[in-house]
Amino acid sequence: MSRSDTGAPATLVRGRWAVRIPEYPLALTWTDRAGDRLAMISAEGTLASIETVDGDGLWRVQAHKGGACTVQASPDGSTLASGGQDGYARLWDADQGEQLAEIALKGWVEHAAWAPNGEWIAVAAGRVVTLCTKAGTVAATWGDHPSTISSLAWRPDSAQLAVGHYGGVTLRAPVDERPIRRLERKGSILSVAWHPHGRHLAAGCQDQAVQVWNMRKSDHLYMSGYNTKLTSIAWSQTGRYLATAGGPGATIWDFSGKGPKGSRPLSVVGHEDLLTALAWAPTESLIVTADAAGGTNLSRITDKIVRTFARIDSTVAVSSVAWRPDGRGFVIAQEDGSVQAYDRNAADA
């Protein structure tokens, strides 16, 4: 890694550090709650840890031969789970970068998801989801899905795992052999996200729509009209807003009161190309949105108003964004290997 200083790209954000790696930074994940260490995996299969005060590299390993697909930190940040094109899921010590466990699977290991209680890690390869303990012991193998798994998401209480695939979503409980329920939906599900209180399950769809099931009732919502398929969806920390990326900007649905049915959504505009990443701040209704043209916007959602108050301009597509756990700043990664950290100025409060 090489490190350099960054200037202030906007009045209300301040560049802290920037590093560049000779690879494509695929995904970012925090390995401590204070936001002092960040793990990053590249498409080429390299897993690395960065100290986020100055951007210094801590350790670097070749995690997967032939390329990597995903990395996720455990809730306490002590363990990293990675999946690769070599057909393995691996667990790593987040402090030292030492391999702790290895699970051999069939096919690319494209998805991994830690249960919020830290007791389970689910990994998906092809049509099969494998459930492991935090030590890497296989506890269950579920191969009864109708197609390749496209996404995984745990309910906040860790009692259910949502598995997205063609034809809908399968809900599973840890260790139980049979699924709890199947939520049917024509076409392919590309992304799934639980409401912070488990009230709803949202799914981004291949046919340029978002599907939301009310888990306490038998009804559901279907919102269509997007420009592209929906690969990125995320709930705000309170669960009031659902952000969706399906075009050159984010569409945000308000679930307060009677919910979004029959109402107009909010929009984050100002992007020149399709969104490639979005992330809500962990402490308030701030959202970072980034696009394929290299633009990154920081916006605040207040009731029915979207105010974009900072923008970072670049010419290279953004591949991933991650907020600091304390909400005081965020990190963006770009396709050319650039990884940059920004702090929020107090003036944006």
Given for the second form:
Amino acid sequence: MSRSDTGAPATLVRGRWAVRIPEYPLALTWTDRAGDRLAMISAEGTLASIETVDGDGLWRVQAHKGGACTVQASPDGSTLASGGQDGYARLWDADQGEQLAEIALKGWVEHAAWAPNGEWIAVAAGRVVTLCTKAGTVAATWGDHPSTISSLAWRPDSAQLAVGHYGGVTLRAPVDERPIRRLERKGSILSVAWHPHGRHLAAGCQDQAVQVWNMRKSDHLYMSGYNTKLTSIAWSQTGRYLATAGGPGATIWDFSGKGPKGSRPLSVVGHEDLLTALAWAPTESLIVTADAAGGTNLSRITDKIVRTFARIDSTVAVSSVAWRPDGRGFVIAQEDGSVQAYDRNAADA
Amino acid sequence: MSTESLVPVTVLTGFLGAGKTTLLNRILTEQHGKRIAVIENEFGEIGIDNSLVINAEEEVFEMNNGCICCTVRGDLIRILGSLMKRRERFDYILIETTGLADPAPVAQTFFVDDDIRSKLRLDGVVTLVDAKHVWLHIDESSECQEQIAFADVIVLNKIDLVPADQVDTLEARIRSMNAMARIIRAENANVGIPAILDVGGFDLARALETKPTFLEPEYPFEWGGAYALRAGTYTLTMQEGPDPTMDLLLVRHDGADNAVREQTEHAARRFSYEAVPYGPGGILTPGDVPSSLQLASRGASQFLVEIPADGTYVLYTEHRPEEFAATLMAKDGATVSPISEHTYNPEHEHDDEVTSVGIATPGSLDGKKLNAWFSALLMEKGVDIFRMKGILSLKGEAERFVFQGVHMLFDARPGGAWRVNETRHNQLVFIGRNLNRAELESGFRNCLA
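The form predicted together with its partner chain is what I want next, because the block you gave corresponds to the form predicted alone; please supply it.
Once more the chain from above appears, this time first in line as the rest of the complex follows.
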């Protein structure tokens, strides 16, 4: 791991440190609530822990021979769940990088999702979702999905797991064998995201559209006309806004009042290439959007206005963005393996 | 992004037992300086150390984008996306499909998905054909036909197991289905790597490179003959032949040289008009409307030909005259022979469902008409058109217009300026099922400015 200090790349954000593991970073995840430690996994299978005050490497392991797919930290940050092309899901102690458990599955383990209550971890390999306890014991195996699983998302109350796939989303409850219901949507679902109060379930589609199911009424929204397939979708912390990326910018739908039906969405503009990542701050309506040309924007969303007040320029595509849990800054990872931390300037808008 | 930085992808198709695995192993073991990642859809057949081999389960997804025939391979979108994050490990990707795979969703994936488009380029579809066993499938199996129709390169494999004349027959048959592909003969899949990798089958820039089979025009007549005739009445005699009717067109040509060739395009256009039927004894005249001779079921049928003035006349016939033992006699009973003649590519012996229609014509096209015709054509026939390619001349445009496509999806762009004194011309080819040659040709010709 090499390390260097970054200059001041933009006003209103301050670069703090940068490290580089010369492999494609797939995912970033915080391993403590204070935001002092971060884990990342690379496409080659390297799992590394970084101390985020100075950017020092704490430990690194080869988590998956033949490449990794995903990593996610448990809500308390103590345990990491990773999945790889070797057909295994593994649990790791986030402090030391020791392997705690291993679950053998069939095919690439592409998705791992901790239940927000920290009791369950769901992993997906091919068409099969395996539900495990936090200790890594298999509690249920769900194989009745019509295609390879594209995404997993727990409802914030941990009572339901949304499983995205071709043709819709299957809702499941731990540890019931049969699904609760299937939400149908023609075409391929790429990502799913629950509204923070469980009111809506949003799905980004391959068909350049977003589908939002209202979970209380049979009142659904289908927003099409994006430039590309949907690469990211995320709800703001209060659930007022749904940010969606399917082109060179983010489209933000306002769910306050009567909702977005018939309204014009807000847009984050100023990106020169397709958006690759977006993330809402955990405490307010601030959003980081990043693109394939290496640009990262920090924008504030107020009632009807998007104000982009900081920009970080680079020449390497950004692959992921993660806000510190306290909202004081964020970390971006780029395709060449560099990971950089930025602090919000206290004086920002 | 320039095409050089895109990772090339070759798709290898062919029925089970056609030799895909042998060819794959050959590619992976041969020294060619390429690091190849393989995505295979048939489990565990190859095992080469140090190669990146990924098993995939075919998942065909319909696109919900209003294009009825648009399907993609969901598994490839995921796997190729993942592979591109380990970009430094390979510089070429090979996708082996299952024996019964339809190549369309694979090809369409490269048109539809933006991630794939931005990082990879489909180089070509290589189809292996088992020279011995393909006869069991070629008439019945739509997958077999589609694999042949989609190919940029067709490897006739295992030719050592069948007599040479059978290979010739097979090659002719395949050529009639796909006029665009390069056909290579092989015994045990022994094909040179340069013949199958980096062929540029979907590359618009390389579509400009002349490919003889691609450029070979096809006409609605098989034969043309120029005659020096005097004013007066001649007798055309025909025996019964392979067809109960024979369409023909007689046109006058000013001058004597190159009459057959120079009138070809005109005749081709006129041949698409509805022919006027003539029974035996009918009187034919030179003109712009074709005649359809209704032949007696047995024995000779005679028609009179009225020539208004001395000159050179060209006769174009639907079938070759010798198939009907056709003769032209002057009033004095002397047989008149053509001063020059030309035989056009003969009609295919098989009424194949899958065929190629090539169109070549000089002139420039009206962009608006072309657009309208093409849109309507893809709407109506997109499902049946497997592949298409073309280099066109648009009126008022300094550059060639190059396009290529799969079903309803296509890429197009300007491709190379016309020289000042160059004769503007158009070449295009459609490969598909139940294509109506005459309709395609007349539709296209109507777009001429």
